[in-house]
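So this first bit is one chain, no partners, the form predicted alone, shown in structure tokens.
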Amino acid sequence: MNNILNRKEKILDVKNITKEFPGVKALSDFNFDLNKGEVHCLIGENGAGKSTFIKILSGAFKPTRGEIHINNEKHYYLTPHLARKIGIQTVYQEDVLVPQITAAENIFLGSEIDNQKFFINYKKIIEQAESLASQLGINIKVSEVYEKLSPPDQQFVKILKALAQKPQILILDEPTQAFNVKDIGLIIQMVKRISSEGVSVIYIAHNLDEIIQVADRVTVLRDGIKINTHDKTAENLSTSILAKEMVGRPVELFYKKKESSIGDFVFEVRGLKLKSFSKEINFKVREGEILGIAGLKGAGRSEIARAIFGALKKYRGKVFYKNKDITPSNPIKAVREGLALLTEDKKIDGLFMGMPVDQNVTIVGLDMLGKIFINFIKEKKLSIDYINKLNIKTPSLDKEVRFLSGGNQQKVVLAKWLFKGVNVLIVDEPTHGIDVNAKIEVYELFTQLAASGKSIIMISSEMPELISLSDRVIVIRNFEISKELIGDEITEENILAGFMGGM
């Protein structure tokens, strides 16, 4: 096999790479190497450090410390320009191509083929794109507008665009996310053909069966730490081995939630469909219950939240509160019906960063401060009440919220919705980007809110968070509910099984 022959030719050697963000260590002394013509898979839960690592290799992040050796040349960090010059191409999970132009134009966008000084040779672009696709055994209409292609064909276009740059290292981030079994097989075949031509591939995926099929080696990351590297040709590697290494955190990492009574079902999502091919999504939430939603990014978690809140056009579905149809057509109506959505990016969707703390707290409830004119004295008094209740640390009410820490910003978002008096809180990645101590404070707030009768729907990528706080967990896979877990069933292994497959 070509891969075995090239095993001794190491082209990438990462030594003790560490990346720290305020309050968070995303990678800790991480070591990783890659050989010519090899498919080296990188696996781990959401938040394990995989995305941080590939952003370091692509030049998007600068490591805190460590070394990157490429073809025996040492670098302390890479820039996007240097990464591309060296021959590193990254195909991200998110779509970054232009929807309105053809597949062929997207493939060569930025490196257009021309036969005259000022004109692009479109005929040659199509011929070159067809030739590149043919070399990899891909049957795709490259003259078709990109947005009209099927999801697998769009993924092929992204990979072909990277390969058109003749890389020596190709990084694939979840290349088969939301694909069916047949389409996954096509991607795997293509990756194997690419590696057989001498291109080295770093392959990131969550489906463990897929990993076993495509990998030459597999490295497991957990909480920013390398757990193990397996050589598939030398070991009897199985999905169960990989799954066990991805989980198994010590008990002290889990928050100890205080128990409280849970009431009857009060909130219901009925017949929700976000894609024409997906099954209906149905679930209920009790009064005082925290319902966790697990799943991969891109599997439909955030889309469900936005659809419930009236911020995303849905295929169909209804929302009920205490058996009353409150299906909102837009977020304003959702708020009027007692719903609140705390989005993942609070700086864009949750707060007015240039406004003071007190105005952020009262912004959705200005009608409570006066019919025509705002009662500023009342605003200050109520803001102080919520700042004290949620223990928001700010020098003054007039301090612009952008100067607060991430944890205190999140508390301001919560204060805003509590001031309005909502019944159902939908929170998307509630502790993203905040430090450990601030997380504990947010957890305690959620516990208190649930105990007071609020219903909470919590979307999270963090296993300890889901397990510690949730009374129930539903797992989303490909815009469908794949599992529902209750009580002692809520474990890392069971959650992983719901969205990874192969267990």
Given for the second form:
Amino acid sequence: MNNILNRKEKILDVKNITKEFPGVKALSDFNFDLNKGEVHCLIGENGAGKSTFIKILSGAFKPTRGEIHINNEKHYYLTPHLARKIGIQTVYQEDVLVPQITAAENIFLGSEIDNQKFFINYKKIIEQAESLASQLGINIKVSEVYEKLSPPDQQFVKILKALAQKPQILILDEPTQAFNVKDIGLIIQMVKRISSEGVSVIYIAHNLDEIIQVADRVTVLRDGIKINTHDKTAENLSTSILAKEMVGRPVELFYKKKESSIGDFVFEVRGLKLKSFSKEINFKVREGEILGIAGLKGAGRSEIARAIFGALKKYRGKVFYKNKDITPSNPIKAVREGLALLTEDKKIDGLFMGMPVDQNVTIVGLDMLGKIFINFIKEKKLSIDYINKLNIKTPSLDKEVRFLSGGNQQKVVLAKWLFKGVNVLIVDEPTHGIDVNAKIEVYELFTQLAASGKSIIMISSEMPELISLSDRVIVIRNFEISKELIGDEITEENILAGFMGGM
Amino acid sequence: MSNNKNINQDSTEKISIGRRLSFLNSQITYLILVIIIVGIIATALNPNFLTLRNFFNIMQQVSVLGILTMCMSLLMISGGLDISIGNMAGLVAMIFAKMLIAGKGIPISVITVLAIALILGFINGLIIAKSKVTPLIITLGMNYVFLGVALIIGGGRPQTITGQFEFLGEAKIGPVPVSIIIYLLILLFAFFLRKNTKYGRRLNAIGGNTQAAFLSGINVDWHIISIYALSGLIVGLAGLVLVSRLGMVRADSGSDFALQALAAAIIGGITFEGGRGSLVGAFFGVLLLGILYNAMNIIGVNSYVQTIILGAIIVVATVVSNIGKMRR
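Here we have the form predicted alone; I need the corresponding form predicted together with the partner chain.
Let us now look at the entire complex, which starts with that chain.
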């Protein structure tokens, strides 16, 4: 430990902050402090008040009550301008950078070096960006156009942009969302480095293993109330304790799947070739089986799903159901043959955000509601059935889907397919970005579906999910199957070994 | 989990009432208010404004625009757009006039030009669906193609058919002009097509999120091509009403309509994003434009000034409807 940390100089001290919205108390009497050079993690389920707190610190929200002490100066609220002046920089989940210009230009957009003259000195900007990146031990091509960078590199650029402002306090809002283990490791390394140079970091994430690795302290929020603050130097943190505090009741991190009987092989993919250089992919799925597909991002997992579904034309390969060739040339045929695809990014390609819940539920299975005209009474009745069956929380059938929480949105996507009736369900990162309780509900649904004879192909980055839910796991590496694991062989070590291509 | 209150049959009752009234959203309420205000001012300045005869007069004047606005609205809801509908209507009218003048007879001429209009719409849809180029560019180009063809067919001269084909434009059934009846029938048709049919629901989904529609197994290309073709057919009808009302046609007789239809749709709350907006709103958008024109004529506003005022109304209406969105 270096000197800075030992002195424990408090630079931020938030006292009794309360934020009320009409009808909701988003934060009540919240206390939070931050020492110089520490990483203080904030965890809690969706809606626990984390975002509200960040928005108060970045000046977007004015708290109802409470005090914010920064460098021993008392404030009742901050403005975005003041927050920036004090040196609070926030990196949000959403992309706020300009996709069409280079990473380096993005980093210095709006800062002094950019505003110097009428003309942009590209060379200088790129040099500065490179030196900033190398200080943090990051290797990215700063002269590349932002949108062409990989997701982790884009995240690095966002963080570098914040650091270019030389902040005292850096707030990272789920910086590793949708990253694989290796990339999460890179971000964690970077954050540690930033904090060791004296910048204080507030870090928000859902992944508890990641939290435990990166944190000096962890504060747990639930329903706007602080539950606890853990200090890693004083105690051993465990994911199960944190999870328990987050949801207020014991949560099985590893979901316990009920045993169910598995039938014969019904679904088969034969001779799928993703790249000219890669070997053919062949696999079969049984009736009532959950087949996990593991692999790092970019290894070809999502391509497999889309190719099976006929959404990607260029790939070769055949798809069989009950020995019948059903190879779909497009999603229209795939749907007709009883396949369903739950994509990774439901907002982009799963949901109709501007349409009401019931219309989203019935859109794939519209044929059940009449020949030409829609039977509205039937539509209402059936969609209510599915909303109840899947425990979708919505104030009304009429509510546009964009107003629902992530977990409920995912359940709407699932309802959309179940309503139509499917034989084979292909799901890509089914619990990405949804909270612990919603995850468990999704797991339960999958288990029920499998028990009712459906075959499920589940692509996932989450180890606990793969291990606890899958009857069998195939590991994809470099567009090929590198390993197949059954029963007790499905362990984190074996899956990781498959990623690396060893053994 | 168990104490969570899900939707039950009880709340469904409320929902269905809510949905029935949902077309009375804020944008339409504002529109009706503006229409009433314009009406009050116009009546105060000239009592002739508030008569049934003047109302029919207004509706008759906007019938062509109204029909074209339905085309534009259906396309916009499906995520599309067609800037060429005005000149397409003009071209159809031109072909019809030429056929009548050549002595082909009304029935055969009507059927021929409606078929041509359907094909023109189909071509637009085919290019847009298959090339995936933004519809604005494609239809902007087609707009000039249609104008050029109409100029060639008409030899650059107006074609007059006075007295030969008045039924659609000038005739009345009882006190109601036929053109109004056609307009209202098309409005009704479009409304039910969108709300009550699977086809309409799928168009809505395509407009809201094309990628999700594709992955939901909806035949996106077929829906896009067919809605452009259907729109073309309705444009053909508008062209017939147009030539019947004017008794003559020039190649550019329809030119102004496309942008006015776009304006009326936007005033009525239809958006470029697709998947949203109401056809009833678009109807009131057309009505507002018609009433404004009529009121300004009755009051005696200079026609150059009228153009400025109409332009300004379009800008104000769009900005106002966007303020509503920002608040949401």
